[in-house]
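Have a look below at one chain only, the form predicted on its own, in structure tokens format.
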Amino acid sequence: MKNLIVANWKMNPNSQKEAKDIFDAIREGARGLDAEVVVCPPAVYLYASGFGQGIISMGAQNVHFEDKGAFTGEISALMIKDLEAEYVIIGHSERRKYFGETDESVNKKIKKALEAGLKIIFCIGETAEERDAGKKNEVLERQVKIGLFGIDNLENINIAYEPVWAIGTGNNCSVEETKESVNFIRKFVKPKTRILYGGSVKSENSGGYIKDAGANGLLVGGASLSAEEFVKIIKSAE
């Protein structure tokens, strides 16, 4: 089972040309490396970035839980699949915080994406307040159980542990605490389910999350917008 390294570009960059330049540079740098690499750009760049290269898979950052209808601004799993993307990020903390996603709506999205044949990067993680209150494990267990409710086949499920307090703050989670959380999450999934770490990942700390904390990959935010830095992160997973 290869480590899974995912680039989440969020709402970046500002032009199709820049998106393609970053993507092309990552593709060239990733040649011959022994990891599964996924780039998740804004949906408008999914087609422009390029497909069929045999080196990098593409993924969307979000999906709706219906196939079609009066849902202005949303994209369906069938649309994502038609663009030949393989993955979709679901339940990211920014979607939960800014767009009101709940564990229940995340569960509906996961089911719909699986139905369309997509692979899932299912995000979970506790806030600073929940951590300080000693509720981290309670939160993680709830998010996993509700998010995966009614789903028996976890073959296409990957879980990304992203402590909310570490995302985009530079205050990354320690290897020791990450290992504890990864081991806790493993209690609720199949042995072969890949568990990733995300939260202020950079090339200086990325290797430790895989080699010492036992993560099966990484979900990388801001650092993935630099092709040079992201390729270093991919290499650290080998």
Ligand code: 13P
Contents of the next structure:
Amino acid sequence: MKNLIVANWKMNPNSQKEAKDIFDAIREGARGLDAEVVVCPPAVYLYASGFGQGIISMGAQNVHFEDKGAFTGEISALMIKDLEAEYVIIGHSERRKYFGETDESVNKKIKKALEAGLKIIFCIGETAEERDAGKKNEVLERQVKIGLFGIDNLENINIAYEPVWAIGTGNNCSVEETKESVNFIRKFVKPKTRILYGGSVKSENSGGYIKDAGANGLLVGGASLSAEEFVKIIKSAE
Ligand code: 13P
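Let's compare: the form predicted on its own is above, so bring in the form predicted in complex with 1,3-dihydroxyacetonephosphate (13P).
The complete assembly is shown below, putting the previous chain first.
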């Protein structure tokens, strides 16, 4: 199975033009490279960035757990699928922190997105406080078990291990510690389930996660807004 390299643009950039420029440059740079590449722009750009022409897949950053109805501001899995996006990020720590997502709501979202035929990038990770209190493994186990509760077929599930303290801080998790966490998470999923690392990934540190920590891909935030840097990251994972 190919490594999965995912760009999470979060709430960036501020115009369709910029989104399209970054997207086009990534697509050109990724041509012929041996990795599966997914770009997750803000949902309003899912159609505007143009489809990946078989080189890049598109993904959304969030989804609601109902099919339709009176849920102002939300988007459904069916809408994402209808835009020909293939993936959706679910349970990102920023959604858990700022938008009240819980392990239980994450589980409902994963089920609904799978039902619609989407592939999942399911985010888990401990906070600095949880890590300092020696609770990292307990937190990861709880997030995985509740998030995947009642889901037997993990074929379309990818797990992204993103320590919260490593996100957007420049303080990326060491290869050794990532390896321990990847091995720990692996106990709860299938041997073929891809486990990604995310948190201050840059081209200088990206290769180690794949080659030495045993991760099967990367979830990249800030560095994915530079096409040049993101393409270097994709290359480092080949
Ligand atoms: P950064 O790469 O900016 O640390 O963000 C990581 C992340 O949250 C990706 O989902």
